[in-house]
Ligand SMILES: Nc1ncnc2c1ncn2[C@@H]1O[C@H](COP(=O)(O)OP(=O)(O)OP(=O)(O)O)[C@@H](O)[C@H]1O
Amino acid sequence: MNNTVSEVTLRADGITKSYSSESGLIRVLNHINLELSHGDFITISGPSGCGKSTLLAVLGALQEPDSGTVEYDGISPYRLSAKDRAQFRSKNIGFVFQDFNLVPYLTVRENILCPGIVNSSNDWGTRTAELIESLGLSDRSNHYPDQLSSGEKQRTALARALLVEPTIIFADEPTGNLDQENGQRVLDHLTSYANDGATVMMATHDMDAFNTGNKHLQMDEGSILTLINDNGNN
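Chain above, on its own, the form predicted alone: structure?
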């Protein structure tokens, strides 16, 4: 695990984000303030269009906010050059998406190895083999995405996100296309990763998945309505 960060993994202050539409600007994030720490598994719920996915993208250094700051242990990814920001993401942030985002012409093993391209100083073969084994993909390692079930695709995407042992993983509806058994398998791995000291933030419409986390955030109209710890404190 990457141990180069402080207790607070990520801090967001005053985040706003809007998109243009025919009727004018639509505010998607409305002055979001948030702190994520090691061991947090934060789950986010809220109606479609409330800003969950946009929040993950902004915090994950994929979409620059209109205003406000995002910091990882004092490092502001949006103040880095595009190249340096991409390198920062590849070393510190993992993403798991509902639609998998696998490269269709790469095998399972090659897809998992993708984040290691930027981190080429390491030999990722052993780590990849461990992930393939632990996620039950040993008999699929040389298969292509169109030869996989939805559960196998999502487990491949999860292995890819875990490869470099990032400080934080953002998961956007990772169980939305999965049956109950495969969905639970993904949730178990995310929970285990948080329990090992990393940070996981997951958006979901599934209340069972929402209850998996140890902190629960509810959003509506671009704002955080509540943030509840398992001990019941806001």
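Having seen the form predicted alone, the form predicted together with the ligand:
The next block holds one chain only.
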């Protein structure tokens, strides 16, 4: 199948998601509708527990919603087989997890190279070296995750997400553990990535980071409170 997205528009319609708990179902996403185009850099903020990470996971084809649809330029990842969905994700989606999800027994360099395994026809060495350099990880490339600071883990996770130049990047609080200089470096990377035509979606508690990008979404209790588009359209 040809599952490479060319003109991405990410469209989410009526997304709901609940988790079960001892006290019953907890509704985490409540009828979310959203549409993103090529070059959009959307930032998301809202109180802890309001559903930001869950929204990223649902839109990023990692967690199926209870109802509603997610569509990438006409392709619905949740209608694909598990194998095709994994292939679709590896080609089109980069994900920076809030808790990094680095592979503990691989070095920084090897972690960054991981997404390249599915496309082994490319030599990813040069791109990996560029990312290591530009994210300030040169002195740490042969270290293992348990030898890294949180900020170094976070930058490794970003480099891994950027390796195959996916069409859309989901970044869950990617500046949460960084000093100002490294935080700005991460935001600059994401901004230039969107300027090159990719779509970026970032959850953050940091107001400076929230004001980056061209669309700004405020969530509360699983719903969209406001969606501001810097072009003036809501």
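Bear in mind that the values here come from a model prediction, so they are computed numbers and not experimental data. Rigid core (definition): largest C-alpha set, two forms, superposition within 1.5 Å. Positions refer to the first chain, counted from 1.
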item: Per-residue C-alpha change between the two forms, R89, threshold 2 Å, rigid core fit; value: no
item: G151: Cα shift of 2 Å or greater between the two forms (core-aligned); value: yes
item: C-alpha of S76 moved at least 2 Å between the two forms on rigid core; value: no
item: Angstrom displacement of the CA atom of L137 between the two forms, core fixed; value: 2.9
